[in-house]
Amino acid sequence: MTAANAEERVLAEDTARRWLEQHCDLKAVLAVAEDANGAGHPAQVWRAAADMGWLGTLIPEKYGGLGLSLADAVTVLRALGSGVMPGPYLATMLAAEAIRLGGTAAQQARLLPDIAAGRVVATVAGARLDELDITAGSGGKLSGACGAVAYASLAQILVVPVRNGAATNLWLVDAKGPGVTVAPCQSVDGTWRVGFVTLHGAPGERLEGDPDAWWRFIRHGAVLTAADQLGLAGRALDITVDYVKLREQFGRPVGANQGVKHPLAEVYVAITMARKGLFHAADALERRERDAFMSASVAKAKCNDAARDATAAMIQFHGAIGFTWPHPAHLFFKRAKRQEYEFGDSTWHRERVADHWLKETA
């Protein structure tokens, strides 16, 4: 795989953030939220995501991707993510990877060209990690619940991961197909759609290309999705930041006080270091360092924290209107809450880190 340059990062960046303000802003975000019975897929969003190569940024260019890095994956989502775009490109973007890391040639060249186009939505069982609880019997057939899924109603592709012993492999079912069954409900975050899934002998294709890919694809799953949530917390900064500088109280404004400027600079601070830590992770993974993993694990708790405080003091820090409905600040609260959990929470990657620690120093 080849890496963007500095150069072009900034403007790959810049560009996603500009479409974002221009075709898909806050407002529109705000509708999308308040359509519960809407399929939460803006059709201009999903034709910018294929047609500005965002869905194939990590797909090789063979397959009609564009072929770039982790680093170059985690730019383009941060910008992503501070619009807090609706729509299942992350969860496309998530299957077309674990394809990519345990598809055969064969597979991938099946699959890969649909999915960087736009052609299909697919999307990934197993992002809660405490949700795994497939099995796979004769033929190739899979039973079991999923939990839920993002997208699942929408999807054409379903990657799922089995449990085999102590082994997990990865799967690809017809999200379409006989044995599928897909229970749409609720979620606390209005930017996605999400369905139970369960299976009855659906009929499945394992993907054959490397037996550890599910392992792989956790710390993938967890950076990728970290950088989603990176670009919310930095946003969510901003409009706080922008807000106390113009609300005044007592002929001066809340931002002169250090109430206020002392948290928003520890969320600074947080920010700051998980982005450090994100892009770190990225290039780690990359190039298969031995300690990747452990890169990806601080990466994620980094950001879920990040996400997390920086989504709080936007509600807090913006008073009475910070809880009204037709405020954007619970857009990013609820969308930093329902990714906390995606690929691991801060305490089980924490959980991971002291444990690899406690096997070196033992």
Second form
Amino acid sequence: MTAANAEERVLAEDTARRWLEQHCDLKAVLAVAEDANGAGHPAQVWRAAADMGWLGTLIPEKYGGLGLSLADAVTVLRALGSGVMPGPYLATMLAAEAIRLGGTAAQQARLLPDIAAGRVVATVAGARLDELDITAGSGGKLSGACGAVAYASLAQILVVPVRNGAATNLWLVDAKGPGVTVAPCQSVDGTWRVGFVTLHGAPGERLEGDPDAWWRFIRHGAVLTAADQLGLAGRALDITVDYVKLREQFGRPVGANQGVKHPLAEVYVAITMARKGLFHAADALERRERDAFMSASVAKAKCNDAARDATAAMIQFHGAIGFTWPHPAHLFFKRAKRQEYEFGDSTWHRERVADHWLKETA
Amino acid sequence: MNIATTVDTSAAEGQAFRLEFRAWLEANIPHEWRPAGFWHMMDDQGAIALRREWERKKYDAGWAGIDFPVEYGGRGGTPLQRAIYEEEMALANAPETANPQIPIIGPSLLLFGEEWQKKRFIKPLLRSDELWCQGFSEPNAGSDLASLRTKAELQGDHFVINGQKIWTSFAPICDWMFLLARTTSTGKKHQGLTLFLIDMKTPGIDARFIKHMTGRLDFAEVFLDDVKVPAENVLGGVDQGWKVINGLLREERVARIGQYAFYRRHLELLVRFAKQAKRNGRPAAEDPVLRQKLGQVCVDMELLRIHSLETMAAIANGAGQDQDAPLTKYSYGETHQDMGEVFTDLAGAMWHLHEGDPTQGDVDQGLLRELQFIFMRTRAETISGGTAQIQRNIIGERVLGLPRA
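With the form predicted alone already on screen, would you show the form predicted in complex with the partner chain?
What follows is the whole complex; the chain from before opens it.
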């Protein structure tokens, strides 16, 4: 990344943050969480995501996107994560990324422009990386349980991993079409919406561009999800630091105590290392480096841990107020813990890193 | 991507330097020195003598003082070459330096020394003809260094120094000491300190070893009783000692680059050990819980590598102050200790045995001994040079802006 576009990136992230703060602040997010039967889809955020190009960050310019890098997408998603932003933008960007990585030029040309413009909501099954038992029958009819899928009720395009012997292929399904049932499900995390999807002979279309795209896609998915987590973690730390500077007990700010100062210093260290790991992984995947999959695992494992620690610290160091519903700490904490298990939890990623080292060391 | 190195040597200049030094090390490190544990199964005096001889040989071949100016006996290279040098030394398992204060006293002399001091001291330092020790800590001045009490009084053309220093590594075998003493007792406590260059043969100096918990001789205590030091042996000016110490932050950052490669080798030893040791009749490397623990230190080490890459890029771009220095120090110490814990988890009940337990797999004895040593040694890393607690204070106060207690 050149210094010039590093500056542009900082500017873009700053703009996104300020826009979100003005148009969907933490109070508004809490209202979305309280409206459990609502769509969880603030219209102004979605319009901004389309108009400012966030949805199309990774989509090539010829298909209506900005054609930027994974690191740029990380920056955008970190800004959205720092606002604990509700909406199907991450699910849609993940689906677009699957299509970009796996689709033919014709498939991309047909689908990506509508996604970049925010005309359709898309989503992906299989984010928790357990093997799904979805099979393709004759004529490309897909059957099987997809499990919990982000914004399933809202989505028009669904990307599903389909088993093909030892391989996994990515397929597209018209989520509003025949053979698709969606059963909405409540989540402890009120900043998103989720539903169980089952396919009963749903007409599918295989992404024919790169049959091995699944393996690349889950690494890209890990990095994009981790970006949201990093946004949560950074904002959680900022809010907490501001609070412990002001809140006084025993005649001094609680942040003067090492029992508070040291854990927050540790959170800062964790977030800093997570950030470095994440941008490194984004660049490594972009360049298709040989060990890029390991970099992605390092990044996701660290972002999982940093986001959990930062958001837990946010509750802890606010004291009792941090445990209340009206305070936003729980929004950060629940979302971080939810995302910890998407695109590989730390256990999954650590195993891959250990395996790599054991194989590489004579 | 070479996961062993943090210095990007895709540019031809750096790569040529790297390959030349690597070839020299390959040709000059005796084969019997190479197996894991070699240095840990030898007595201290023998090891120091061997290392001193090696340092001279290395200097005479032009491989010392990489980024020191030629006129003072250095190689006249760049910080980038220095970082490559540190990495190659670690990767080749080259002997630890016999003169561990080079990265501290060397740059101090260069940045703050008078011309005669540079000419007199730097070359013998780099060649290990003269070994140096650092007289900073005192029994009642550890983390709170500025409250040290060793006193230096000007009497005519010399200072008379009285006091006691402790944790002064290798003092009894050193030729020179750079010592921090109080020259002014009024005003702010860190403003009245001065650095002295002291000949260890001066009458009134008594240095005694204090054994490390590892069993090694390293630490020492030094008693100073009316020690006369010529006034010209002040480094950086009277009452300017604190400024000199703080001027070394950037140097420490370059020095730390080698640390990644050093730890990287330890991680390789650990992974090798995981394949040899058996737990419950199966290779430890197949145990899913142990794999998780190993995976975690691999994650942390990879993050340190990325961090070091960024640090090197910053140095190459001429960046000055390093806000993340306490973060670096803290992370290295913690990660190395975690590695030590993974070693004992892999070894289980045999971690402390000087020979591998034959019922726990066919384990290389030298490997076991070296990992044992590393495990114990890491306990010092969250203490020396500013404890992990002090580092967290600095991060909390200077980076996050939290109030002081």
